[in-house]
Structures are given as structure tokens and as C-alpha cells.
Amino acid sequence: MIYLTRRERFNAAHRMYRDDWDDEKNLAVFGKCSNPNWHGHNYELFVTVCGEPDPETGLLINLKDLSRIIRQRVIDPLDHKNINLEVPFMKGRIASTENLAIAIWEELEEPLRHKGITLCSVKISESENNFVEYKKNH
């Protein structure tokens, strides 16, 4: 099995909070990430697909096609946006990187499946020290 990873980048702001909690409880649970005036990250997104290369082309997927799907479904809606307020696929979710990874998976899984490609992992780096990776059992 071949694993192929595409890296993309985006910048976005968010706030970690629950509407049903007051600012004091949000601060206690989420720390400075609950700043009512938001904060941002320069994210790196790693999308890994897996499968067997096409015997005719030797490719699992054309990287231009993979990049286009990621850009249309994920990067364009996220880049330079407020995740809490402007990203439709994050509506109703706490804007954690964990939830973002799951939502990105949900955005990519079906379009890739239509191309005959299996999505294997979504990894997001929000800083040089913090990564989240989401994998779903196939």
C-alpha cells in the first residue's frame, strides 16, 4: 500500500469557548485560547491518502487533483477566516484543532472516494509544538 501526503497551509483565527459557560469558566478550561478577542495560527495541514498506484500511470492520484480538492473543500473556506464565525463546516462545533481535523476529514472523505482514493489521515499543526492527527478505521 502506498501512502501519499499533501501539505497545504492556511491562516485562521478562532476562540475556544462554550456559549453556555461564563468567561471565568471558559478561561479556567481553555486558558488564553478563550480570549474574547480571538487569536490566530499559521496552520499546516497534511492530508494523507492511501491505496495502490494505477498500473497504467504509476500514480495513486494526480497531485494537482488532490491539491484542488483540498483547496476547494478546505483551504478556501478556512484561509484568513474566523473559524468560529465564517467556516460553514465548523458551525456548531467548538473550534478546537481536534474538531477541525474531524471536520476537514468529513469535507474530504467523499470527494476523494469519488476519485477512488482512500483518505488515511488528516494532520494539523497549529504551532511548532502542537499537532493533531485524525485517522478513521477503514
The other form holds:
Number of protein chains: 6
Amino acid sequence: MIYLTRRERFNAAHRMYRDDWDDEKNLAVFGKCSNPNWHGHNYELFVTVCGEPDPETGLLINLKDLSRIIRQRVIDPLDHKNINLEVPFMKGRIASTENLAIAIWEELEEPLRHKGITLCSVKISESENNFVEYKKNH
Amino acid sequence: MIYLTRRERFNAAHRMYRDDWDDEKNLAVFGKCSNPNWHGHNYELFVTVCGEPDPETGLLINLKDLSRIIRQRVIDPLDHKNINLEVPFMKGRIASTENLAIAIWEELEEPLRHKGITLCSVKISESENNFVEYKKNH
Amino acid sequence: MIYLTRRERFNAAHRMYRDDWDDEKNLAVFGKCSNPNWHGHNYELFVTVCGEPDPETGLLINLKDLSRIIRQRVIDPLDHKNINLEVPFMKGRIASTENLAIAIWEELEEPLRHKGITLCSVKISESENNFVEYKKNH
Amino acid sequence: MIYLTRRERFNAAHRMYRDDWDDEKNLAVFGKCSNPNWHGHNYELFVTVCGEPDPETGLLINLKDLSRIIRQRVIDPLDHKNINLEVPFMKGRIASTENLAIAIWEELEEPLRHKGITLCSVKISESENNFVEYKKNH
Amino acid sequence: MIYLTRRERFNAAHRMYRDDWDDEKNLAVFGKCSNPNWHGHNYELFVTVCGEPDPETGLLINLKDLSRIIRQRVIDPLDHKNINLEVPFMKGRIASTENLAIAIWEELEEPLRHKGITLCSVKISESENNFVEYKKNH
Amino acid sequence: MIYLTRRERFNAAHRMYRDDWDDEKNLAVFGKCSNPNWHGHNYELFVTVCGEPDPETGLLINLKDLSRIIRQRVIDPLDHKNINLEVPFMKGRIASTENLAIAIWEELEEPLRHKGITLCSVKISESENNFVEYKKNH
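Other form of same protein, the form predicted together with another copy of the chain, not the form predicted alone:
Every component of the complex follows; first up is the chain already shown.
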């Protein structure tokens, strides 16, 4: 089995909070990540697809296609945006990296399957010290 | 001459804009970096001091002292903050990386000189592709 | 399933040897890593926990808690120490990166389970070219 | 289970093409990677072996042995070479990173098994944005 | 003085040789870098411009402009190309990283000066171990 | 002017202390870096030479020659060694990174000049956060 990973990057602002909690409770649970004036990150996104290479081309998927799907579905809605306020697929979700990985999986799985490609992992690096990966049925 | 560099990191939100311009003009000049809902970065800060090592210790400066000064003067006011709204030493300045480097220099020069240390360079990495350095009399 | 990884770092001295072998045999088997005067590394530690995010917070575990447990149990005993002479959980073990990964797993598994968290992987980078990972039941 | 990974590097030229297609069709399918005058990469290779550490040495495999096998079988034939024209184990294969990972697996599996070592993964980084991994029975 | 650095990347094939030397002499002087079948690299290019930020925008130069000039003048002619055969500004020059840095300086200096910007340094990383920088009047 | 930088790496143990101070005073001044049982680092060394490329080869210096000189003079005496106890050129010096940079400069300057090459900078990374550079007449 071949696993092919494409890295893309986006910069965004966010804030950890629940709107049914007041600022005090948000601060107690989420600490400085709950700052009402926002903070932000350079996120790195690693999308892994898996399967057998096409014998005709030796490729699992054309990287240009993979990159285009990730950009259209995920990077364009996220890059230089406010994750809490402006990203349709994060509406109603707490802006944690965990939830972001799940939402990105949901955005990518169908358009990749439409091209005959299996999504295997979505990994996000929020900083050089923190990484979140979402894998199904592993 | 010995140059000693300490790296520190901070995450922050910002927006490129002038408040005497409307959103349309800000957008025309600054592009997506002017998003009114903010975006953010993992900034890396490289502070370089220079001089001769102390013959008694072999050190230019105790790294713990250097790190403490940078944290108190620069990282604590910036980390997980909104650069435009919350950082005293950026008040009245456009939140560009260029201006940030100059402001950080101004914050650090005096407390370092007070410990007999010469500040030589302030360098900021805003992303893996963009770096700004401020050096005086180079 | 969500996998959350926290990176922590420590610097330590060590030496590869068995005390029931003489220096000559240790040198023959372990090479320069067996230098009786020690050598050392900047180790990077990647601790991965896994499970479902808490629906109330969107988090698998509060990163501050995870970092604190790793620091108390693993980093404080290892950082700026001699792995062969000073680290309680390495007593009686050869100071290989493989054994270090297993010992760190044993130090972390119980306190994490106590917080309802499943440990999934302990990975150590000894240099930019060498990595060891310990995973159970994979 | 312990997973030990060794990183090695090589620089090589290649071109994506099928010789039963003309340049126009190669260009249409493979884009600029099909340039008839070649292009090249700094490849990073991550070879992962797995098993239980030897209780006598605490090591899964002596890193010097692992590195020597990788260098003899894989790096020497690839480094500073043209993958399409000069690398015996790539003869008759399209020079994709996917095929390269499979061919390197085939080169390493037997000599490692001969030393009692199980090969678990071959991963190649072609650029900072593109990675291919080959794992069997995963 | 502010120094702003933009990183861009390109992949290319090359070969170290003089056509007035035979292969044997080229091999003796340049070693494996002289392979007649080419080899290649992922090059990283760091272009540094310097000056005073524009007080109206806080920027030394609009990064989009800087990136566009570098791409048009340098990256497009080099990326996925053969440096010896296909790059106009390397015609007649030995394809060393030193000569590449000088040629890129010559390509960029005039169009940057045309926008009122001073070029200060051109730095190329050919591998993680080798870097070449060209600076004038330093 | 061309600046060519070669990176080499070494792993070593060391301890910050003066033998005319007792352990208590060493600990008070140098903190955990003074642990009598040693600690260690993966050091990265960046040696920069400068001058004009040889018009016959396009090279400032043959990288194989530069690497060989650095390895013989600096890496072999330091790698997998105890800096305080085993490194001739550090005898009688406090094992600070500052002193190490100066000593490495002194080891390299003469053999490089003997080959007609000017040494311009010696830079050492002791960790991802701490760097020391030694430059003369800058």
C-alpha cells in the first residue's frame, strides 16, 4: 500500500471558547487560547491519501489534482481568515485543532472519493510542538 | 566579536491596515493581510547580542538572563495577543513585521544595555518564506 | 480516532555499555557511542495520545495537562542529566534510545490513564538521522 | 513493538515519462516533471525497521549495519545519478516517487531479513511538500 | 536598516563541467557532481532587500511584488529545468552554486532598483549542508 | 564577495564549570549546565569561507577539501567526545559555546589560509534556540 502525503499551509486567527460560557469560564478552561481579541497560527496541513499506483503513470494521484482539491476545499476558506467567524465548515464547532482536523477530513473525503482516491489521514501542525492527526478505522 | 542569538516564539493575531483608509483602500494595498476579521501567525524571534565573552565565565551573557528579558519585555506582551489592539509598544504603528522588528529593538535595547550588553540584531520570521531583520549601523 | 502529539525536548549525556563487559568488548559492539567519558544529545520526544475529543471542549486532552505530566515524569528527570548515572527509570537498563522509549512509555502510561487518556506512541529523535518509536498492539 | 528509522539522503536527476508516449502526451499527463532535459531533487529516504530490541545490547539493530546496507543497496546506486538512465533497480519503471519507494523496499527487504530484521516502511520526501510511503500488510 | 528576506524554491538538474575539458578531467576536478547523465537538487533561494520601510504602509516592499519579480526573473527560468542547457542567464557559465548566486543577483538587481528597492544579498541552499551567499560591498 | 557555508555536525558531552570554583559556586553561576555528571548536545557547526570564485572552476573552494579540513581539525576531535576532558583545543578553556566557536576558528584559520582560503565566520547551534557566531573584523 502506498501512502502519499501533500503538505499545504494556511495562516489564520482563532479563539478557543464556547458561546454558552462567559469569558471567565472560557478563560478558566482554555487559558490564554481564549483571548477575546483572538490570536493566530501558521498551520501546516498534511493530507495523506492511500492506495495502489496507477500502472499506466506510476502515480497514486496526480499531485496537481490533489493540491487543487485541498486548496479549493480547505486552504481558500481558511487562509488569512478567522476560523471562528468566517469558515463555513467550522460553523457551530469549537475552533480546536482536533475539530479542525475532523472538519477538513469531512471536506476532503467526498471530492477525493469522486476521483477514486481514498483519504487516509489528515494531520495538522499548530506549532512546532503540537500536532493533531485524524485517521478512520486505523 | 561574538554574536549570541536566542530564539523565542509567540503566536499572535494581526491585520495590516491604516485606520485613516477605508476597508477598500486597505484591501487594495495590503490584500488578504488586511482581512477585518484578523488572521495570525506563529512568529519566531531571533535576538542577537554581541561583544566579548566574560573571561571569568566564558559567556557573553547568561542565557537565562537574556531569555528572561526577552520574555518580560517582548514575548509576554505579544504571545496569544492581538498585535493591533493589545500590544502597548505597537500602539499607533501599522502592524507590519518591519515595524514589529523596530519596536522590539526599542523594547530590548535599553534593558540589555543596562546589563552591559549590546543589542546587534532583531530578526523575525513571520512564515517559512518571509523574514525581517533590523540592524543598526551595519 | 484523533491522535494528539506533544513535542518536548531534553539534553542529556549517555554512554552505550554493559558493565559486565570490559571497555574493549563495549567498544567492539557499540563503537564510539561507548566512549567512557560520555557523549550527549539534544533529544526530541514526541508523545502521542489518542481517543475521541471531549464534545464539551473539542479537546482530546488539555495540552497544559499533557505537557505538565510529560515534564514532571520524563523531562525533569532527564534534562541536563547523565542517563546512565542519574535517571531513576533507566537504572539497570542499557542507555539505548530503544530502551529509553520503552521506559518513557512506562513512566507515562499510568498517569495518563489516571486522567482517562490512552497513550498511543512514544517517539524519540536522537539526531536528525535516527528515530525510535514504541507503540503497543499496533 | 519498536520502530527504528534511519534517514539517508541522495541527490538525483529524473524525468516523468513513458517511452511509448510521445513528448506531447508525456507533457499533457506529467506536466513540467516531464521536461526532456531532466530536473532533479534532494531526496530524503526514511527506512523503518521493526521488532523487539536485543536484550543483550538494547538495540533493535546496530545503526552502523543498517546504514551500511541502505548505502550499499540504495544510496550508492542513486546518489548523483540519473534515475531513468543509470539506476539498475529502476529499469523499466516510470521514475515516480511511488515506484521508487516500492523499488527501494524490494532492494532492502531481503538483505535486512538476512540479518534477522523486518522492514516496516520506506518513506521518501521528494520536496518539503511531497512525501510517499510504502508499507506492506498495514 | 531593515533587511527583508523572501524564500523561493526551485528544482533543477545540473552538472559541473567545462566543455573544454574531457570527461576524465571534469571527473577528476568535480567528482560525482560531474556525472554526464546529470543529477539535481531542490534549491532554496533567499533574496534579501534592504532599506527603510515606507512610512505610509510600514512595508519595505510589498511582498507580492517582490515574489512576482523573483518568480518571473529567476524561478520560472530555473524550475524543473536543466541549468546547463536551458537557463538563459547561465549560458556560458559553469553551473556552480557560486555562479548561480551571481547570475541571480544580476537578474534581480535592475528590476528591483526600478521599483526603488536595493538588493542586499542572494543566498542559495543547494542541500542542508551547503549554502552560498553573494553580497556586494559588504 | 561570495560566502560559502558548510554545515557539519557533532555530538558531545560537556559541563560548564571552573575548577577553581566549588560545585556550589559553579551551580550558582551556571545552573543545570554545571551538572557534575555531564550533559550533552547535538551541535551543528556552520563554517563560512569567503572570497572570489576561481574562474577556472566556478568554485570558491572544492567542498570536499573544505569538508575534509573541518572533519580532520574539528569534527574528529569533538564527535562523541567529552569537551572538557578529551578535546585538545579546549584544554584550559571553559566549555562554553562562545569559547568553542573561538577555538574552532583558531583550528581552522591556518589550514584554510594554507589553501588560499579566507575564514569568515564560525557559527555553532547548541540547540534550536541558542546560536553563537564568531566573526573577526566585522
